[in-house]
Each structure stands twice: as structure tokens, then as C-alpha cells.
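Coming up is one lone chain in C-alpha cells, specifically the form predicted alone.
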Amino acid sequence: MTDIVLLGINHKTAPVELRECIAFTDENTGIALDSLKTNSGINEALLLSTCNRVEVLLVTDDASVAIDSAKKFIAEFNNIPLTQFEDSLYIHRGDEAVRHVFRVASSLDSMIVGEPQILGQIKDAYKTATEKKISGVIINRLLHRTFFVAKRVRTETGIGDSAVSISYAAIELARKIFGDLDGKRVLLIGAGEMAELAVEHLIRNRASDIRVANRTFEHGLKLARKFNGQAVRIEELIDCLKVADIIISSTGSPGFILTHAQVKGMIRKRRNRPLFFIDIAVPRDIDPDINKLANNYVYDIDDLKGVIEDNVEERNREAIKGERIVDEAVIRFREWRENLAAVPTIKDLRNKLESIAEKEVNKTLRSNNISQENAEAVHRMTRALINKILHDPTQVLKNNSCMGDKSNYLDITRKLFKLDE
């Protein structure tokens, strides 16, 4: 029976300095697969390379030879000594390799549990393997089951429901305050990276009318154009409070950009509409006393981190359900592989019985004056007998009713019926 082997390194076993040394780009992955399939012991292969992991999935008739070939391939292709990364490699075989693939695709093995990008990366890796004609029956089946398992984990658990990044957490809080973010007006103060990401998420949630206030007007104008928004001068900040719904601030100011008194003075002009502040700056830009004003909500970086920590715990609890789905899928895939190994023997056994029956039936039909109609009836009866005779042996060879190593049953069947002669 062929073996499934996976070897690789990831964020848990190797620092980024090492991972980037053996990473494969989108451009050279195809070239790498062309090179990999010429190595001895490798029947099928798939290569996955992301910022957090580099993994080679193999189908082989000789695991030890395939593992050695894959190690040398990684070293030679990337021009790096094997000794530099061998201790960081993990190697999985059989069920453990299958389980690893399912867990990675389901984002149960990610740096952030539940992140959705990895499934798309695996789909791209599989597409490349099929285009290079280095995937076969085993990898094709395994990857299709992988996509199914990942979808089940995503839909039947809550591992992707809660925000686990600063920008996502900010949007989650905004939804709690406003419900629907459609049409909400955003004021961005400063041009910090996290604030920019938060605006991108807001736009995906159909927020609109983006205004950018920055001490350097030119920088603000550049960022505003990115979001099809409007740049305003920092001196116009207070006037912008009249129309804004969500304010995201990320500057390097040593003191508050917006104070309690300034916001209080705008409440009547705003007609008491809710105002949501996301303060991602350290030191803080937004006076926390603004929280005391009715319908004004201020969240700083620590508040957002607290949300994230709670959500990470929630995702980890949901991940337990995901592990159960993966375990079930591993068992089902193993059963399929075992059945696949039995198929040639079952097919040979049926062919032999049908050949013997056909010879005997034809001999009987030739020696007796039997009508065409009766001859067809005899053939139908013979096929029915063969199906009934083969039913129980087929079930034993295919299903888990075999006690011990199924290969022993296959070997005995081939010897009993002399299928190899």
C-alpha cells in the first residue's frame, strides 16, 4: 500500500529568518514541482509555501527514500545546507499526515486560529500541482476531502466569528454600536498602519464618505485618494465632528487631539447622534473622559486588545469542535484508502470467476439445444450467482470487518484463488 508523507517547517518550529531561506515564490513553485517529480520514490506531490510554513506533501511506495529525496530537493533548490534546517523539520506519515493537512486547511494550526487565508493558499498549491501533472488519485482525493473538511469546520464552528486583530476588533465594536455600518461617515486622524487597515475593513462593510486629517496635508491627501475620500486640514478637525460617525485616530501627538470639552461643544450640533472613537495611538489621542458624554464611545488600544484576548479564547474553545470534525474525516479517508487497496484484488477475483463461469456456461449451451431466450436467462442467473458469491468476500476485503492487517487478507485471497498466475 502506498504511503502519504508530509514534511515541512512552520512558525512553531523555525524563525522567519530560516523560513524565508527555504520559501518558494509563486513564480518558482511550478519549476520546483517539475524538479521534485524527477526524484526517486515520489509518485505524487504538492508544495505549499506561505509566510508561516513550507510543506511538501508526498505519495510514495517507499517513505524513507521519498523523505530523503524531499530533504535534498529543498536544500539543493534553495541552495541551503540540509544541516541548517533539518532539525526544524517535522515529518508526518499516514493518518498523521492526513490529519495535519486537514488541520492546516481548517486553520486549526495557524498562528491565529480561524484566519481564512490559508485555505485559498492551499487551493492555489493544489491547482499548481494539477497543472504540473504531479498530483494523482491519492492527492486529488485528499485535497477534495480537505476542502470539504475546512468548509465544515468553518460553518459548524465559530472559529472565524470573532475578531482577533486590532482593526477587526475595532469594526466588531462599531457594529455593536451602530448595527449596520452602511453609509456611516469616517474621519481618519493621522496615517497609522492599523488605522488604515481599520478604514479598509469599514469600507468593506459599506462605510462611506472617508475624510482624512493629517498634520502634513500632502500625506493626508495621498491617503484620502486611496480611499476615494477627502483630505482636510488638521485645523478643520472640530468642524468635521459635526458629520462624522466613526473617528479613527493614530498620530504621534504627545497630547490629546480631541478633548472632552471640544466634543461636548459639538453634541447639540450633532443632535445627539452616536459618535464612536477608535484610539489606536500610544500616547492616546482621544481624551478618555469623552466616554462620559451621552452617546459617545471611546475605545483605546488596551480596550481593543481585551476584546481580542476574549475572542482568541472563544476561537480556541470552538477549535475543539473543529478537531472532532478533523478526527472523523481522518478515519473516513483511511477507510477510503483501505478500500482503494482492495479494489485490484476484488476486480481480479470477479474477473476470474466470470471467466470460469462464462467458459462453463458456453460449454453447456453448445452441447444442448437451448433457445436464445433460455440462453440469456442462464447468463442472467450466472451473473446473479457471481454477485451473491462475491458479496460477502467483497465486504470483508473492503470494510473494517477485517481484524488485523488488511494486507494479509488481500494476500491470502490472491493465493487462495491463484489470482497472480
Contents of the next structure:
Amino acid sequence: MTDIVLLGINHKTAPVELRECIAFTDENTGIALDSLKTNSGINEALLLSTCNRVEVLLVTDDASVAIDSAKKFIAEFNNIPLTQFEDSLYIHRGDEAVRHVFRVASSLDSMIVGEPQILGQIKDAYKTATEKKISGVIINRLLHRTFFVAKRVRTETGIGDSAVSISYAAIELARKIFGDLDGKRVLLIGAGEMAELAVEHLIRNRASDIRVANRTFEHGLKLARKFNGQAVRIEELIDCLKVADIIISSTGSPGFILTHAQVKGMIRKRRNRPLFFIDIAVPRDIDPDINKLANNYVYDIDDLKGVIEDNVEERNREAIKGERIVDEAVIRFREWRENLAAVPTIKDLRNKLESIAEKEVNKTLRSNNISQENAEAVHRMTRALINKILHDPTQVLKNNSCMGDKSNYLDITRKLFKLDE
Amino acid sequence: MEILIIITILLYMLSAAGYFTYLFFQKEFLHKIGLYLVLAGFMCHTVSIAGVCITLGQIPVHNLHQNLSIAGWVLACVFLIFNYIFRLKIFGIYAVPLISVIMVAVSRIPNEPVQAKSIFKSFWVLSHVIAVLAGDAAFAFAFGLGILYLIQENAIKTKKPGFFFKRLPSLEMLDNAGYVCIVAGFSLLTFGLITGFVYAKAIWGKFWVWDPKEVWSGITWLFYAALLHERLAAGWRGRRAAIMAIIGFAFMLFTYFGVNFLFKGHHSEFTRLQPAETTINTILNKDDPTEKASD
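Shown: the form predicted alone; wanted: the form predicted in complex with its partner chain:
After this comes the whole thing, all chains and molecules, with the earlier chain placed first.
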């Protein structure tokens, strides 16, 4: 019987220095699959390579041979000695391999549990494998189950609910301060990927009136146009304090851009309206003492990281529910695979034909007034007929005459005769 | 009648349990269960109070038992209105247990038979009692919202989002709801005081007699007036407003209970556990009782 084998390294077993040594680029993945295809011990293969993991999924008739050749292949392909990564390698077989694939796709095995990218990466890896025609019945079925399981885990557990990215955590906080962000005024000081991402999130939450302050006015103008906002000079910052609700700061300034005294002076003019500072800059732009002022809230990058850590714990709790869904799917996949063996398939096929024959014979006997003796003869003839019909297919399925692709024949047989219903 | 009160209490307590499970599991249907149970409890409560009203022929506020039962009923009513306006689902974890505790207290306090007195048979007394109690209920809600605000604000300020951070609504929402409660409470209290004065004038010819209950009601009123003024004039909000709502509630509680236990005055008989003949006589002879039947 064929076996499913998975071997790989990930962020838990190997440091980034090692992972980058044996990572496969998109282009290399195709080449690698081509050369795996030439290996006679390997029936089907899938290669997944992301920044956190490199994994090879194999379907083979002889697991130990396949594992050895896969190890050798990784070493030779990346030009590093086997001894250097062998200790970091994990190897799963059968149900364990299936479980591992399900867990990875459901993001239960990710560095940040619940992050959604991994599923897309697996889909790409599967697409490459089908293009290279190295995926077969088992991998096809396994991957389709995998996508289904991953989707179930995502919708039925809270694994992806709480924010685990800096910019998203900041938005979540803003919603806890202001409730509805509709019409809230945003002031962006400086620029930077994370800050701009936060502004985009805010706009998606219907914040309006975006103002951008930048040391170089021209750069500010460009950013303001991107957000459909308004550019202001850095000298006008204090005036902007009067109207802003959310301030995101990300400048390269060595000192504070906004001080405790400046903000305190504005409180009365702002009529105590709450003000939320998101300080992404290092060194910090916003005086942390401002947090002590009533209705003013300051979060710097470390605070936001702290929030994320709590959310990560929450996700880990939700992950337990995800594991249960995975367990269920592993059992169902095993049942499918067990049916794919020759003997149960032949048995199912025979049962199906016999039940059809019996039904039809009985119908005929009932309506044609046939004597007991003759009826016996009809039954005998039917049994002989079934045996004759099944003889050749049984031979093909039982003997290894299917050119190494037996599971494919079994699968087709099951489909042709609808044996799984 | 007794059985109705027991059913009422059971429904309120089950509702409180529903709200607590909602707090933990955050499932929408749990909130719905809590809400329907408190609604059922309220209807039961209404029937029981209506029954007493019909037999007495007047609003039943003669002793602490009846008085608290009316207070619980008004609180439940105000909660249902509040829930309809703000849809602040989590608030039930404060309001419903509060109503339940009051009703349990009602069931423990003996309901001494009282003779109907003509001084309660007046539109002014009815509106006075209901307005003042509804105002107090609104202040009680402002207090609860103030506490929730402080919990949520503390979580955000100290940057330690704990159990409540996810479950509580935004600061702005809590602050606004608290403000609305105080405005409503203040308006009702003002109306209640005016009807009380009018009635006192009608019966005894004086608006104000320096009765301790009157004095403390006045202090409570002034406190909330100051709070509202600061909010409108200087934009007081957030933490300070929440703390003031909590202190204001303490004043209100003292006016409601403390005055009656500590001082003598024409409201004292309504919190007396055993009505003493002498007290009633003194009060009736004193010829200035009743202008705020309960607050």
C-alpha cells in the first residue's frame, strides 16, 4: 500500500540562517519537482517553501527509500551537507503527515497562529505541482480536503479574530476609544510603511479629513494626495491639534515632536475631546507623559506590540478548537484511504453488482410465475455472470499491473461505480 | 400576590444569570435570553403592583417593602427603555443584578399592613414618587456606566487589555450614555421636586420646611446641576465625569436611605420596618408631612 510521507524544517526547528539556505524560490520549486518526478520511488510530490518553512510531501510505495532520497535531494539541490540540517528535519508518516498538512494550512502551526497567508502559499505550491503533473489521486484529494479544513477552522473558531499586526491593533484601540470612526479626523506626522498602512485602515473605517504634516512639504503633498487629504506644514502642527482626533506619528526626529506642555495647553480649546496618539517612531515622537493627561491616550510601538502579544494568547486558546476540527478531518481522510486499498474496493464492487442483480432477478421472478426449480437456475446463472464480469477487473486491481499508479485505478473504479455513496 | 413576587424575583435572577453567561461567552442568543427574561419579570412585577394598587386604591409606598418594590419596578422599566435607546448589550450585567438584589430585599422585608391614608390619594403624590424614583434609577445607571467607563479607561491607559477590554463598548459610547442618563435623571428629579413642593404647599401651605430629606434632595440636585453645568460650559467628560457620576450616586443613596435612618423627618415612616403608632401620630400632628413620598 502507498504511504504518505512529509519531511521539512520550520521556524520551530531551524533558525532563519539555516532556513534560507534550503529555501526554494518559485522558479526552483518547478525545477525541483521535475527532478523529483524522475525518481522512481516517488509517485506524487508537493513542495512548499515559505520564509518560515520548507516542506516536501511525498506519496510513495516505500517510505524509507523515499525519505532517504528526498533528504539527499534537498542536500544536493541546495549544495549543503546533509549533516548540517538533518537534526532540524522532522519526518511525519501516514496520519501524522496528513495532520501536519491540515495544521499548516489552517495556520495552527504558524509562527503567528491564525495568519492567513499560509493558505495562499499552499494553494500556489499545489498549483505548481499540478502543472508539473506530479500530483496524483492522493495529493489531489488531500489538498482539497486541506483547503476545506482550513476554511472550516477559520470560520468556526476565533483564530483570526483579534488583531495581531501593529497597524490593525492601533485601529482596534481607536475603536475602543471613539466607538465609531466615522468622520474622525486623522493627522499623520511623517511617513513610513506602517503609518501609511494605519491611515489606510482608518480610511477604510470611514475616518475622514486626513492631514499630513511632513518636514518636506512636497513629500507631504504627495502623501496627502494619495489619501485624498490635505498637507500642512510642520509649523502648523499645534493648530492641527485643535481639530485632530487620531494622530499617527512616524518621523525620524531625534526628540519629541509633541510635548506634554503643548498638548496640555490645547485641552481646554479642544473641550476635553479625546485624542489618540499612535507613535510608531523610534526614537519616539510623542512625549509619553501625554498619556497621563485626561482623555489623551498615547500608544508607542512597544505598547502596540504588547497588545498584540495578548491577542496572540487569545488566538492560541482558539487554536485548541481548530485542533479538534483537524483531528476529525484526519480520521475521515484515513477512512477514504483505507477504502482505496484493493480488497475493500473489489468487495464493494461485488456487493454493488450483487445487490443490483438480486433486485432485478427478484422483480423478474415475481412477475413471470416461474417455478421454484427454474428460479434456482436463474440465481445460479446470475452469480456466474457476476463472477465472469468481475474476473478481469479484479485481476487488474489485485495485481500490480497498473504501472505503479494503482491508487488512480482504484479511485476511478470507486468513482465509476459510485462506491463511496 | 406573594407568588407573583416570587416568580418576578426568579425571572429577574435568571435574567441576571443569562447576562453573566453572555459576559463570558459573548453569544448573541444569551443576551436575547437575558433581555426576554427581564421583560417577563417586569410584566409579572407590573401585574403584582397593579394588584396592590387596586386593593389599596392608591400607589403603594407606605413602608420600605412597598417603596423598594416600586423602586425595583421603575428601575426595570428604565432599564428596558435604556436598552431600547442605546442597545448597550453588556449593561445588563450591572442593571439586572441590581434589580434582583432590590427585589430580594423586598421579599425579606416584612410588608406590615398599613391603613390607607388620604394624603396619598393625589395626582401630585403619584407623579412625585414616580418622577423621583425614575430620576434615581437614571442616576443609578449613570453610576454603573461610570464604573464601566473607569474599568475600560483603566485598561486603555495602563495598556493592559484584560478580560473586560473586548467585552465593554467604547469609551465614547459609555461617556455619552452616562451623560444622557444624568440629563434624564436631573430633569426627572427637578420635576419630582417641583411636584413635591406644589403638594406640600397645597396641604400645609409651605413650599420648604427644612426637613432633612428636603435639604439632602436639594444638595443632590445642586451637585448634579454643577456636574451638568461643567459639562456644557467646559466640556467636562471622560474620567472626571465618570467619577462625579459615582459620587453623585452616593449623595442620592444617602438621600434615599441615610436620611431616613439618621434623621427624623416627615419621610421617615416610609423606611420604618415596623410602623409605630406614635410616629404616625406625631407626623400627622406635626402637620407638615408628605411632600416627597419616598426619594
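Residue numbers count along the first chain shown, from 1. We call the rigid core whatever largest set of C-alpha positions still superposes within 1.5 Å between the two forms. It should be emphasised that the depicted structure is a prediction, and the values quoted were computed from it without experimental measurement.
Asks: Would you tell me if residue 250 moves between these two forms by 2 Å or more at its C-alpha, with the rigid core held superposed?
Replies: Comparing the forms between these two forms, which are aligned on their rigid core, residue 250 does shift its C-alpha by 2 Å or more.
Asks: Does the distance between the two CA positions of residue 222 reach 2 Å or more between these two forms, the core being superposed?
Replies: It does, since the residue 222 C-alpha is displaced 2 Å or more between these two forms after the core fit.
Asks: Comparing between these two forms on the rigid core, is the C-alpha shift at residue 110 2 Å or larger?
Replies: Not so; residue 110 is displaced by less than 2 Å.
Asks: Looking at residue 240, what is the CA displacement between these two forms after core superposition, in angstrom?
Replies: On core superposition, this C-alpha lies 3.5 Å from its counterpart.
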